[in-house]
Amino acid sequence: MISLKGKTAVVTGGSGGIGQEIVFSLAQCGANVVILDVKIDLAEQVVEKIKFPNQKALALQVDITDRVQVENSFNSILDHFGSIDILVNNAGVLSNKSIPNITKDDWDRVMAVNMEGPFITSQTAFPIMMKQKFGRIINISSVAAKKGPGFLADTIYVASKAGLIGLTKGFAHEGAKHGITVNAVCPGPTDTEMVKDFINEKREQIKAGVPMGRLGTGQDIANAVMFLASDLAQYITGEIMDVNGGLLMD
């Protein structure tokens, strides 16, 4: 079993189907976690559920892309329990629209949300985990950033979650002299109220297309999270880590 025990984990967008997964499952392994969500009655609800012996778990409202919000709410964290230990980059949206119809607004929502967001909080929590000479950033990307668009990605979720992946890199580099690592998961499709509505038209086509035959679960991502946080990661940094049952292998 993987013991997170002491240890505290920011989640973003921890009310979602993926997010609640991994909110339960660093609880689970012992870590006090924090859930940053601009939808904080679903984050407060999901907070509530975490029931395990001397657990502590808090959820703020924040708007990732707000830099003060974001520090305003790091500094909160760390009033509350002492360290940042783990940062779960785990916010997005997405889009699914043809080249000429996007907008200068698609474009800036997704951006913000998918790309700024995470270099805010990741730059936040950045000197805070070089003062403990320890920290562990995982963001979720996409197998979109590496395989193209495809039934649930445009072009500009390609290009936000392939922004991530750099982001990543850029990160794991400069953080590995400092007890740093920072990972990044790429799921494949994967089965959650958010594509919930561009799922059900084509579920039989997309799982035929996946080698193993089914849709991703938000447990099968929290799995790979579970194990980037832990001690049993502690030498691996820059990775980008396909969750993704074979629809793509490289």
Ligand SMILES: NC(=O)c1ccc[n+]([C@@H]2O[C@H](COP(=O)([O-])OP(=O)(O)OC[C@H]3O[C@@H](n4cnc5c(N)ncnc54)[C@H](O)[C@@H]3O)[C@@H](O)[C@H]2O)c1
Contents of the next structure:
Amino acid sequence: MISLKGKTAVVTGGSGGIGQEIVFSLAQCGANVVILDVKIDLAEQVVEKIKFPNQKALALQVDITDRVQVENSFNSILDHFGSIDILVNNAGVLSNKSIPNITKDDWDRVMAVNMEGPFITSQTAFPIMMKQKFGRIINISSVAAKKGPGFLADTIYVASKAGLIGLTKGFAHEGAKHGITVNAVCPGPTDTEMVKDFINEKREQIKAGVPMGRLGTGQDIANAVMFLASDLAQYITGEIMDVNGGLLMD
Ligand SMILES: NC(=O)c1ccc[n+]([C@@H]2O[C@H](COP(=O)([O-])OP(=O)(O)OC[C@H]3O[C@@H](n4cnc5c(N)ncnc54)[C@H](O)[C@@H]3O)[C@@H](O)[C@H]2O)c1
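Switch over from the form predicted alone to the form predicted in complex with this ligand, please.
The complete assembly is shown below, putting the previous chain first.
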């Protein structure tokens, strides 16, 4: 069993389908967990379910695209828990439009949440982790970043998630000498609220394209995150890990 006892983990979008499983899994490993999400009611419901003795969980209403909100929340997490050891940049939004229909607002929204938000949270966490000489940053990208648009994702989603891979490598390079590892996980189609409408329409077609013959679950993604957050992965940085049932092998 992986132990993250004494560590504090921040999970953005922790009330969503994949985020919840990441939160529960990190808590099960012994970490204190903080959810940053715009949906505070849902985030509080997730926190309510974490009832391990000697562990704390907190939900904060934070829009990760707002630097002031992020900085204020990180200051209160430090006051509350004393450290920020693990940051999981999981919050994201989907976009599924053909190129002529994409508006500037679509571009701004998708880039802000999927790429600028993780930059803001990681940049805010960096000096804290440098001071600690320890940090784990795990970015949730997507198979679409490598494979290109498909059933679910369009050009701007792909670009934003590919950009997140670029950020992963940049932060990994600079974090390496400070005890900070930075990695990304690329889920394939995973059964959550975000993709429900698309998956329901084309479920069999999508499953047929996955060599393992099933969609991913939030737990599949959380398992990879737990590993990358743990001491088992201490020599792994800048890695872009596929969790997709064989949909893409590279
Ligand atoms: N579900 C899939 O098939 C799939 C596949 C590949 C990658 N991903 C990625 O996995 C991550 C989680 O996806 P999911 O399927 O659980 O989606 P979801 O919609 O269930 O969860 C996303 C969460 O992010 C939060 N969020 C959105 N904008 C935010 C903001 N500005 N600030 C703070 N929180 C914000 C939402 O409130 C929500 O709780 C996303 O980054 C997504 O792009 C999902």
